[in-house]
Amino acid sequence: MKLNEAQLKQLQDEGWLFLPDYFSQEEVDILKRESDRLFTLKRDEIYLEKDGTPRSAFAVHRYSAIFDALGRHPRLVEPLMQMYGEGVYLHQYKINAKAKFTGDVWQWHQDYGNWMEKDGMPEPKAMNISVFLDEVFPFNGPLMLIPKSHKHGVLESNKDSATTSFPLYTQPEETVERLCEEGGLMAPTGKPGSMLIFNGNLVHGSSGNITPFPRKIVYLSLNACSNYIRKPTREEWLAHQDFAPIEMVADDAILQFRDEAAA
């Protein structure tokens, strides 16, 4: 799957690009199912809310054949290739879940800032892909964007260490103010299976989820190969260092789980 030349400008001029109906429900209750047996485990990847429920499953390629095919399917990957010119490779692999009534918030900040500081990313040539797994409503902690922010560049931030699940460099209130002044502030929302797109520099965050309406979103951050991370600082299923390109599957690869998915 390629991006056409529309598509590409809105990336390139916004930061962000929201493809709906991306995958079929069929894909999607597949990798739905595999998402909460994956909440059940006990590992050191999966990352826990103050009250126990799951936050952030890392690393799912890792321990699951089901979401190995996803990060590996083309209509993630090709048009990153497309857009750099090069094979990609996965940096980082993640299932971030809202429960219902008790989801925590996720502060303002930018991802190439942390790739920068705590992996020795040389450049911002990164993307975030997000897969939503459920509903995404106005109302249920969305992902919130700010169109145009990837145009200043990594800005200033503060370490918080409170209010996620592990340290996050975070923008300041007064910056974020500008930054929806200039750009204004985007929320995609949609059905299970829709697609996301943008900047490893675009300032976003997300609110709580006090609704009986779960929210879990796969992200996949791509990275360039010839960009691949320098001085890695943390645990290698947070920065993954095998920088090989990324070898793509059948479209069709979720649906041949599917009687594994059925029994």
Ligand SMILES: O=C(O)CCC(=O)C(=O)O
Second form
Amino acid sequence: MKLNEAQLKQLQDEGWLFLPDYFSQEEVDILKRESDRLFTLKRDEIYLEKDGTPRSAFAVHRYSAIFDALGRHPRLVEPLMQMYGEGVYLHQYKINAKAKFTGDVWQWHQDYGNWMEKDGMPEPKAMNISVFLDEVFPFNGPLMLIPKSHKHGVLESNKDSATTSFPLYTQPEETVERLCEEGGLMAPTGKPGSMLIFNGNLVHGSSGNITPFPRKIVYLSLNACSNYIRKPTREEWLAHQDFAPIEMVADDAILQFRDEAAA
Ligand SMILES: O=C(O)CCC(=O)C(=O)O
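The form predicted in complex with the named molecule is what I want next, because the block you gave corresponds to the form predicted alone; please supply it.
Whole complex next, starting from this chain.
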């Protein structure tokens, strides 16, 4: 799937693009069921909240054929190839599960600042493309984005790295305040199957979830192949080192798993 001129302009100017109903309910049901299964596994790539509820499952293409297919899906891969004019590879791939009642915050940060400093990514030629697995409401810890903040490039960050998740360089409160005065703040909400793309330099974060509505989002961080990381310092599941261009699957690839998902 290719983006049209207006969508490309929105991404360039605002740093994000939201497309509701991008995957069908049947596709989402297959993905959701599989994500529930993955969070029962005990693996180093699966992180839990303090109380043991699911937090993030990284590198899901390595242990799930269904998520491998999603990571090669043309509706996710083609827009990024279109933007960069070359093949892209998976830099990071995760499902973030913000559990009902206890789902914790993600501090304000820029992804590219982390990819540059921790992984040695030369240029901001990488973006996040995500799919909602649950309905995202204004109240169950939606991802919040500061529009236009990507235009500032890599911002000075807090280097202490301690967060409620894996170590990340975060943004100081005064920077967030200034950027929000300039660009406002928005949180895309919508049905399962909605898709969100956002620039690697866009400042984002999310608050806790004290509602009875869980909020699972899948994130692919796709990097242009020529922009492969030069100095990886983190666990491989946080910054992959298979720099070969993604080989795409057919558009109906998720639906091929319908019988498996029903079993
Ligand atoms: O899922 C969220 O709310 C935020 C996730 C995020 O920013 C990250 O994993 O880098």
